[in-house]
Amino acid sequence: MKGFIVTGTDTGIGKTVFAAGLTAALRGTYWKPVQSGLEEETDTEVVARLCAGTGAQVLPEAYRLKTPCSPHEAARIDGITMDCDRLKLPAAEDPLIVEGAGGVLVPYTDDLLAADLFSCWALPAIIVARTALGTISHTLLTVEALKARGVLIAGVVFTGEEEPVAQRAIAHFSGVAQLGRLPQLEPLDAAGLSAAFATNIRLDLMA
């Protein structure tokens, strides 16, 4: 199966938006296994929106869960049991873009973290990192579970301002592919997203 994993350091980077991009950009299909929260709009629905028009394919979540957390937990508090067969990589013609929830060892169950699920799926990663304090440190510590674990990584991403140290860093010490910068785009729409996305991200660098 063609396809790849999006995951990020921490949660609310801009994973979803660089996700959208990608699927639009390969023509995929998109899933997010697991959604936790849905009182404002999910990241499917996000994805959905900014896809419109291009031909890209968006499935349903196998869980939503109505408590914003970690997905162990909103599952527990919601009164879920997950099943990992629903978890399994679901058939796809096009591209899968697989987007994880938070960061990459968030725990989808009691005995599962994110980065064990990857593994499972093997499929290539490409990490999201935002521009902000902390992102040396949290990139390398997210690229080396991925290691620990045999996830290939196709690249990082970054999210945000340009940070030439902060990246030129990341790259020296990962040794991981830079596949480019996203910037914050105000207003977000499908045709921002695919001319900010045509013009900053290089695909073609993609390990």
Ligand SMILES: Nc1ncnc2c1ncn2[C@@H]1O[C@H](COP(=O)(O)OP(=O)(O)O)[C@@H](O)[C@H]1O
Contents of the next structure:
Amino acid sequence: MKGFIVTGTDTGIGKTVFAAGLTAALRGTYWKPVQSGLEEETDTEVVARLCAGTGAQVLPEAYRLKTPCSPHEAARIDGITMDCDRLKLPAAEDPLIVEGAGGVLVPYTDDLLAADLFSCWALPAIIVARTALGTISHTLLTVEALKARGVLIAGVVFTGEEEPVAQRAIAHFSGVAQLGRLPQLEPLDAAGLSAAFATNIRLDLMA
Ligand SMILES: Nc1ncnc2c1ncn2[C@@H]1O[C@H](COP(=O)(O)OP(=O)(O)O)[C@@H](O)[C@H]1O
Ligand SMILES: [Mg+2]
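What about the form predicted in complex with this ligand, after the form predicted on its own?
All chains and molecules follow, beginning with the one already shown.
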């Protein structure tokens, strides 16, 4: 299976928006294995909306959990024991774009962290990092946690305002490919995202 894991330094930083842009650009298949929180538009629904008309595909989640918190806790609240077999990569048309929940050390079960799953999936990861204060340490920690589990890192993508000093420090200390920065889009729609992705994201630089 070819594809990418889209992970990041935190939740609410633009992983889903970036994943939608990537899935559209590659005419790929998007999969969010575990959705925690069903009150608002789910990540899968956002990606389907932002990929409309691009030929990209969207798979259903393996687990849809009610509470917006870490998957292990959301599953406990719903009285569900997640079966790791259902978290294996699905048979789908590649490239498969898999979005993780939150950051790399989020627990999925009582003995499985996100990064452990990534290592089983054996796909390279793209780290989405916001440019806001604190990003240098968060991003370098994310790189270390992935490397410690043997997860290949295809690159780092920034979201937010340009912060050249932070971006340079991350490039310098991590040695990870810098794929660009997705600016804030207003409005955020399929056409605008495709255009911004094509202009700002350098998939050709991926490691
Ligand atoms: N490039 C962008 N332009 C405009 N809004 C964005 C952009 N990236 C993210 N957002 C908004 O920020 C919020 C969090 O983004 P999201 O992609 O859902 O983050 P994550 O998947 O990391 O939780 C959403 O409301 C989303 O619409
Ligand atoms: Mg998301």
